[in-house]
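Let's start with one chain on its own, the form predicted on its own, as structure tokens.
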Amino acid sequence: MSAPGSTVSGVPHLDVDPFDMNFFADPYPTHELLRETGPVVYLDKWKLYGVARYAEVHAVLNDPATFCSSRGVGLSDFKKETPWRPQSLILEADPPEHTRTRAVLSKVLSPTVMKGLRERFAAAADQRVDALLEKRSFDAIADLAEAYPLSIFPDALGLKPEGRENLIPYASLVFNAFGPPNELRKEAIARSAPHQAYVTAQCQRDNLTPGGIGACIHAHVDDGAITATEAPLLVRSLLSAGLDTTVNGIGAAVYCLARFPDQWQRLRSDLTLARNAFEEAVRFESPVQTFFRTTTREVDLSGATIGEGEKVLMFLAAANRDPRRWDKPDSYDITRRTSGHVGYGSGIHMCVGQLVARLEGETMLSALARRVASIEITGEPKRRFNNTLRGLDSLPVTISPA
């Protein structure tokens, strides 16, 4: 193995693994080190290029002609190998088929749709909020980082109110499956049959209510947009990307509010500011840390040669913390101005259910700061291990009426 710092055609090779406990437990000192050696390094431990300075991030997210999706936006290539489960026709395909299942599924998540979401989701809010309130103590991921989303979106969705309890470990499973065959990723897979029978049953047209999400997807069907196979498919691109990652991003958002009472009084004085709070925290925490995409061609990338189908690891957590684009990158600041960070992604990829986590984060943290005077972290915070997503398992706080 390369020592640290020595390069081949021009690139450094590093000696780290992005995909070990130690790293997940803290990350922070390796993304500087991969942001520091160089604008592309080699991961000699997966065989694989890395780039984790925002405008590599942003250049590879934004060229998906050169860096392609439909090889698989984990480790594995689908050209060499067979994927787990049936390609995701949004997440793991490039234009034009991309262009056309995404248009379905922006006409159904569009912001006319939110709008009409929205006050069911804010009452939602209030009434999780009051329940906290009776409680006072309580953990922020289970009982409302997990709670809130579960108790609105698979209704917004058309699910039925059975066996809902797979939906958290099916999400989970999927951004394991990103990762190399490591324990976790092994694991995921192993325990994985029932929820995905559930999934796969759950997105059939029969088993979703008429006039929610699922079933306007479906209906898509009948105007020729796409396939009765495609429909399916589609919906349960919604059930990965609409629930884990706002249950992240909802815990993130608690958890620094919880960190930095200075914010959280900001807050308080502006409710105006929920959003902006929500977005700062998956900049700052990043829900998802990381996406592969494929190289279609040789390419030059900031002065480094990558040749064709070499997998190219994107950081989007290290993106979203490069001093060379944020001004103190490591300060969690309501009142920043986040566009342009890469936590949803970026270009044509970008994370098709963002509008849904923002609604949920922004409703869920301005009926916090509309009820709520302090919340206190009375326990030790224990970290959800996953070779995608960073999140929290458990939060143990205490909230005081305002």
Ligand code: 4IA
The other form holds:
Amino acid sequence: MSAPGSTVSGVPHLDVDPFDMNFFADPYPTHELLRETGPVVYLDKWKLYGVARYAEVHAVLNDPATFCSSRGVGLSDFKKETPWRPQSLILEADPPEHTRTRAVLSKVLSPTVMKGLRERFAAAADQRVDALLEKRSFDAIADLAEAYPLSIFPDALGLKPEGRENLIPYASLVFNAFGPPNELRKEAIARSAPHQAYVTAQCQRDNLTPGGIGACIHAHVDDGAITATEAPLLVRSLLSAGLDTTVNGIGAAVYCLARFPDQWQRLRSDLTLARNAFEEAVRFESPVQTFFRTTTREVDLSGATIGEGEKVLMFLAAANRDPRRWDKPDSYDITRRTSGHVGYGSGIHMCVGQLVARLEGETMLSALARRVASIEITGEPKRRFNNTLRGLDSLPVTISPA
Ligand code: 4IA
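Got the form predicted on its own; could you also share the form predicted together with this ligand?
Okay, now the whole complex, with that chain kicking things off.
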């Protein structure tokens, strides 16, 4: 006999859809329900297991042999369905294949490479903030969170100027496609042909400027680390994962600092907090909200039995606010010890571009804190709906000079 709402394997079922608009509008009550219902839950709507507590999210991320990525990190199981685009050689791969491709991206996004980018990023951030101080009133999403990464990241990769308007729509498609076959996913894929064509072409060696990160990936063909067929797909990973994520991360940070003026003043009085203020925004808002794994065998997870070939949805955002792990989880505190948050994942797949993200976040928040006295929200923030990304579509603000 099993209790009502419970299966024989002891996993409680919930009737919630974590991919619908009402959920996106305010996910926090549902995150709490998911965490408090049990360490593992089953969501009937999409036939998937869910984990929303920090301990289980961390455990799943750190057992890649049991919870694999090669069957896709979206709802679609690549063993049963053809992927909507050629499989990523890093995100959607397991060891040993993953280890080799990861090493290449790790090298081209290393601390040494960041040293070469820092001055350019800092100058572009200062320039962007100066331009915004001229306007005083602007949209913090379009004019700041999007404009700043767009002014540095495509150049750092070595993309030609034409066609860059495809980058954000392409990334938005990638993140919608991780979700279930709802309207967001179906419409994104239906409109995807021009964005896919653009990205595929820009990943070719001939289309990447010498000295850029894209060209550095191709250079690893010459030393035998990867093949000429693999290189364009690894460039594609940076085009997929490197822009919309930092747009939403910077958007989250500005939204936090505008909503919590005490934290803004704290940052202004100590610029060395800029990097942690960004990191805390990544914990607090979790721009990448969720990810899946697929079980490679039957497994016991915190007392729940999960069969082979099941999809497990990790609620990174809920783990990042789990009161079992965090003091005052719902407070944005720029002096918090943020290490251990899973906003960049954890384990062997943990964000390989995290140093670029942090460099962008730090340079922008530092530029703002040096030059701006106040950030006031002057209109209704509008949410942008995506199956994986959390962020705003517009955030009207007025700033005053320091
Ligand atoms: C890829 C998780 C997200 C940031 C991501 C998206 C796409 C890829 C990697 C990571 O295409 O490899």
